[in-house]
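Here you get one chain, nothing else, as structure tokens; it is the form predicted alone.
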Amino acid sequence: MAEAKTDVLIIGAGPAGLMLANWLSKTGVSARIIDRRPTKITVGHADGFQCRTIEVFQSFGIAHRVIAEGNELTEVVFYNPDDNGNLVRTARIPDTEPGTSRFRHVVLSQARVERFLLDNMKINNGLIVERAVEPQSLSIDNAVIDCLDAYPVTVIVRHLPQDNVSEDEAAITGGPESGLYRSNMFADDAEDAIPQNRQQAGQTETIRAKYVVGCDGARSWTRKQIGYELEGENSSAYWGVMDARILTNFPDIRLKVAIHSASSGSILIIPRERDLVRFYIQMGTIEPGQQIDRHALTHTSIIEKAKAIMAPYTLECPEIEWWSVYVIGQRLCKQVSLCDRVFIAGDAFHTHSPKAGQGMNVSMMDSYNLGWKLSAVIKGVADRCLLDTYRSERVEVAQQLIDFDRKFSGLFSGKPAVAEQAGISVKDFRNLWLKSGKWTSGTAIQYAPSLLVAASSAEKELLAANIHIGSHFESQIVVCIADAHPVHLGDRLISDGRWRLILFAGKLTQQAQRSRYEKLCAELVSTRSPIKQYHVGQDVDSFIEVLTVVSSERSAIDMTEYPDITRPACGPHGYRKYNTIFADEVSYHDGGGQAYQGYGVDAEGPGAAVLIRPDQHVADILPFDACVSRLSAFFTPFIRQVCQ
């Protein structure tokens, strides 16, 4: 039996697994990612790409691919029955609340999202997915579980012969456009694609890992191995989903549309890329114990139901790219790790309905949260206590998602009140959509105080009233002092495993403020500073990168007059960085000049230092005069590496 070692074994190559693999490949951690299916998906599945997720893709340098290929959603339109039961347009609202993010909600096939991550991790360090590899068993050696250099998790896998594994989903589903093989209404048909005589099926390998992360879906093999279960129930409602190019006289087909018919059910319409349209179609209900005839569920039956709901508007679907059915359910596993050595993420951790566009996004944000923490621990930078924050932060987010989805799905599936008939309030449904706009964009997540999130206080709120500790750092346009280029400050928060300290230095033309700023910069390179204590190699910004934003004019102080720590020398030749100091002023072409106002920082005040985590969430807000001492107090409980 072959044997191998890896720092992290990722089981499952969907969006959550690929996001984690991308993080680890970016930070140079040894990893393997396996998937029992022989090929990646090519059509269908998730399609919503929220603002916050695009911000994260921007931090990896691949957001431009999403924007170039995806379809941006601008408006949501609501259709409801009038007193006579006829469908009428009742409201329009923006799809993304104005001011939420520098990006907008985009829809794009999950297949393309996976491709972008696959390409990026291969570029980073050549990491690729090992397909047609099925895990067989998982065990943990408790004797070495606390040893940093040990490989306590053993996973035995079987490499399935490619010629014995179906490359064509049609062999399983009866048609390449069907997604029933992954529907939560039926058994997992992947079993049919795997040789049943597994003892002779292919080569067996023993993989010893420091950490294992199961990103292997709602029927997670990994979750079952560590004895955990998803808790919750499916509702009685089941829905069809379809991607098609259509013929219709419906006037708003290229807008996002929520339709409640008087008696035929509901539809969510989402205009997709490549002139496709995604339909979520309410099909009916399942009584307790009832079994749905799988063969009765066809794309034809879904289309007929859609026609009934949209009547009197017409609908023809000459080209169907993909379709499936699913049952609405909200389920959650509140235990997401075993001994902080085996973790679960994505659908293995939480499931819900797809109509709010959260599944792929929240799944990737799970592993985005976990990835930098695993990297820091494996590299010896941080103590293993850091990993427990994955549970505390992401379980709360998942619970919020479940609560929202339960309310949202209930209103969407309910029959609307018409005339004197009782039913759901379409006004309540619209108001929920409006109130939840920021949350569904992914930008409203705020982690609670913990090892990685300092407590807020009145002092900190005075320093930066609109920067919220625990939330992601929102972007404003500033102007680079060195080259006059307008820059979204959020674009400087590259996902490379480093922390950032953003110094809002105020008006440096005022001597008192300049002295205060220069004193802080001197303290940041003193022996008691975490920047000095924890950096690796000759680059002083390898652990914390310092960025400066001034409220004085860009031309007031030459670049060479700024302290060295704010424009550090890097690399073997000591080249200076020129993209670390910015002015809050209007650029020649792209606006700006409102960063201090946007962040709630006093442009004439004593300054504020904002500590940003590697995942772009705000860890703390610090006054200049206590910045270094508080930084040291913040990092001491979990950072273990000293300067090398």
Given for the second form:
Protein chains: 2
Amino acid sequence: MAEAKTDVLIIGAGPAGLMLANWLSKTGVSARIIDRRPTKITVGHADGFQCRTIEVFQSFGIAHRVIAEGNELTEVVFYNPDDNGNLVRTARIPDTEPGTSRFRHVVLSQARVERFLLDNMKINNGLIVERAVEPQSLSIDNAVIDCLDAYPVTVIVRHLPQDNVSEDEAAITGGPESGLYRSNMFADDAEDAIPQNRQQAGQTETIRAKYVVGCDGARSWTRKQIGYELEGENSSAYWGVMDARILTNFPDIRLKVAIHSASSGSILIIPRERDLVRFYIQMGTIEPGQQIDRHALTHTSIIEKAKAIMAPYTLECPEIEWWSVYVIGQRLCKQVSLCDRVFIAGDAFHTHSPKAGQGMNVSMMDSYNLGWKLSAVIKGVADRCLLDTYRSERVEVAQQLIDFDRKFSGLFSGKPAVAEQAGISVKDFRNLWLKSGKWTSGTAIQYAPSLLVAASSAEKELLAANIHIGSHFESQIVVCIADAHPVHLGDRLISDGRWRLILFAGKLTQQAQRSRYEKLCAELVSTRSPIKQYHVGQDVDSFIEVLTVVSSERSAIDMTEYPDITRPACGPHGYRKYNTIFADEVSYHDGGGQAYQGYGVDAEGPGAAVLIRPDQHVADILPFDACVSRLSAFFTPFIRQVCQ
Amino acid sequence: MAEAKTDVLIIGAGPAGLMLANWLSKTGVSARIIDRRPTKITVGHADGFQCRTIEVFQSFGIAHRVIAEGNELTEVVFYNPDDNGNLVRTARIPDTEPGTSRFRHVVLSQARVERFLLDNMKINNGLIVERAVEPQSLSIDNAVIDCLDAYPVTVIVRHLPQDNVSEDEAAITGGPESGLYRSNMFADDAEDAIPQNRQQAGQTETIRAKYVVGCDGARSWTRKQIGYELEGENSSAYWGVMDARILTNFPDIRLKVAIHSASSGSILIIPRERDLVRFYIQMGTIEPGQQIDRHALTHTSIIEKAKAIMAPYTLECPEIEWWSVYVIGQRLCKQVSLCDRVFIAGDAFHTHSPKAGQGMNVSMMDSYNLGWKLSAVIKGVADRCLLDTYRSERVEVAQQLIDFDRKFSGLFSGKPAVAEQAGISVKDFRNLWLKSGKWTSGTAIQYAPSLLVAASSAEKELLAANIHIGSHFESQIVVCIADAHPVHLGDRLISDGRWRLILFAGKLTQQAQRSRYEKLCAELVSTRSPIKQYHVGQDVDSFIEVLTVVSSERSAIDMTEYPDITRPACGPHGYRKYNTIFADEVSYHDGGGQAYQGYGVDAEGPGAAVLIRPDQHVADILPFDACVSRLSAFFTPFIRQVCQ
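For comparison with the form predicted alone, provide the form predicted together with a further copy of the same chain.
First the chain shown before, then all remaining chains and molecules of the complex.
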């Protein structure tokens, strides 16, 4: 039997798996990613990309592709029965509350984003998904579990025979009954949509891995191997979901719409890219223990139900791209790793209803959280103790998600209050929606104090009142000293595995403040500074990149007068970095001038340093005079000394 | 000898040729495009994309690619000698004056934009460039010149032998001496950078074309065939140009910089994409009639000269991607067609210095102007008389360009005034730069009254004070009724060959105004309306698309209550258009609410209709009550009746 070694084996090439593969390929860690299906999906499945997810896409350079192809959701409209039971529009709210993020909620087929992640992996280091490969057994060698160079996990996989036809392949040749039109394929997906000739077809292979991550969905094979289960219950409600191009006289068909009909059930309308509309349609309820009869449910029965709910508005669906039926349930597995060697991520550890658009997003954020930590440990930069923060950080998020979804989908499936009858109140529903907006956008996640998140304090709050340790670093527009570009600071926090230290240097035209800043810059390159201690190779910014934001004018001080560490010479030729020093001022064309105020940093004050993790979460806020000593104290517990 | 027919034969696959090919492929006209070179260029050549050019790219869906890969120029800085002859920064101005366009000046290798145009052609209808094909003779059959179905132009072309090695191929294998590094190639250019095996290699072919367009550069073969010459003189100044990655202590290296040194000459610095810097370096002068000795000029001599001009600042160039040497000259050919059957465009009809970043832009705008006209004539929609407006509109622009360039490059090549000595004044130079900003951005072009541009009048100025007939339609942000998206109206003017009629419908919550608007909409679908008369096939918006902008609130009137013509049912399924009706109000996230004010249309007034050509230039401004009759009068002289 063939044998191979890899640092990380990813099982499952959905959004969570591809996000992880993307991280690992970006940071140059050896990885393999396998998937049962012989082909990539091309239509259907999840479709909502929350603000925070798009921020992460931006950090990998693919946000513009999502925005260009996707449809931005701008407004949510609510329809409820009036006292006569007739549907009326009862409220309008913005889909993304202004100020939430520099990005907005965008909908696009999951298949397209998988394409973008696949493209990135290929560019990063040529990593590709091995399709039609099925894991068969998993074992761990406990003896070497704490040994950094060992490959303690053994997975035997089977490369499926060439003639093995999956559900998807059957579907791909079908008509609307199968819910999948091949004609809708994108040109750049063509290669991945056809099963490839594979040399190893029909063979088994032993893969020895340092780490295995199961991103293999709600019925996770990996989770079963390590003996865990999803806990929780399915509800009694089952829903249909459909992507179609339609004819209607409903006036708000290009808005996001939540309809509670008087007695026919509820519907959620999501206007999609390529003139598609997604419908989530409440189909009915089942008794406890009963299964839905999937064969009795067709696209026709889904459309009939939708018509009944939307009446008296008309609905015709000449082109259906995809449809499915699902039962709502909230289930969670609170154990997400075995010995921090085998992990599960995404649907493998939490499942819930799709209507709040959270599943794919939280799943990708799981593996986004795990990826840089795995990479740092595998590269020998960080201790294995880092990995436990995946559990502590993500299980809490998953629990919040489950709690939210139970409330949200309950309100969605409930019958509305009409006239004197009891039921879901319009106001309660809209208020929950509004209140949960920040949470569902993904920007409200705040990790608790840990190895990677310093505790807050009054001193820190004084330094930067609106920067929250544990939360992701929010973006403000600043102006680059070197090229006068307006720059979203968030765009500078690219996902390349590096930490960042943002120096809010204050008014450098004041000599005392300039001295304070230059003193700190000198300390940052001293031998006791983590920047020097942990950088690898010739580039001083390889472990921590230093960014400066001044409150003095851009043109007051030439960039050549800034200390070397703030614009280091890098690479074999020693070229200077030019996108590291910024001024908080109004740009010629695109805003700016509100960064200090936005972050709550005193523009005339003594400065503040903000330490940011490779995943853009704020790790600590530091005063200039104790910056280097506190950085040392922060990193010492988990960073292995790399340089001399 | 092989024989073939094509509607349009394009000779030359540089920016002008590709822009034309892009138009023709987009509008579904049969075309062939040939080029002498066996491969696509991959580095060097032109690099500046002006605002108006990017607006046009946006209309073809490629602006985002240019912006994503390119570098936006934000600020221009001037350096001049002080009274002691030492270089000092004397002024800063924005590179694109705020308010000029929704886009800014972007620099990017011409090779990349050629890539984007090639990609578009392929997507549109599979059109590709036939490389290593050289025209050998051109003849016109005068007997059938006015016959619409005839192919009066015969061009014999030679498919160059497989072993024919061009300058570029030689260069591609060289080092810095050749000015071309193959290593800098983009992955998506790989196929076009290698000479392909061609079936017809070594053979000649007769191509019969309805139209031939020579986009074959300053030494145009096509121009010679039709017996025209460029007129004008070369100046005595010769310049070097170089793209390199550099080391320097010059503080403004990432800004656009114009340096006049005391006695070493001038330099223009353009910070480019991928950390490149482009330098235009004044090398010296030649005597009248003298030729520059190209073999004596190397990248080393160019760098030495640059060092002297920039002293005391340092300059090292470890990586040179491309370099060249050129003599400044302004030359123009005022005859741009033979019998409106053979045309020349771009450098074939005007050449000048590259420093104002105009050449490639004006060249592409030439063929952008010609493309939709050719397409309309070939499809039988318009009379051939339309084609003469190419000459009248573009020769005037070329003349303005030549006049501007003579002044601009004279100031650039001149010696600065230092202390008491006479010379170029800092102030004059900066003022010309500022004053010419709108013209160089390409947004100031205003075509004179003609068949395609109605004359202005006091009545029209009253209807829309800030919309100028003959100028391109400027963009304002409005909010889409259907989906609440903030939309740049300019983005709706896509290049698909259609005319557009924008109805500024005013306050539709006022019953009188609503009646006036509905009356116009009814007239627009009457049998005497050009919309009905000239539309082709099933879609009523195939000749003129109607867009509505209201000054009443978006939510005041549901989209389903607007007249059918404003949101027509199109395509085989009769799907409604949803992006045709807009409100002038503030959007949730991205501005808006200033359109009526910006266009100078009275928000409480009787409305105004603006007719826009397929190239976004304003053709006429019409009052609602005379709209249809004036549209008829406008189109009758050149549109051939298509429908009944």
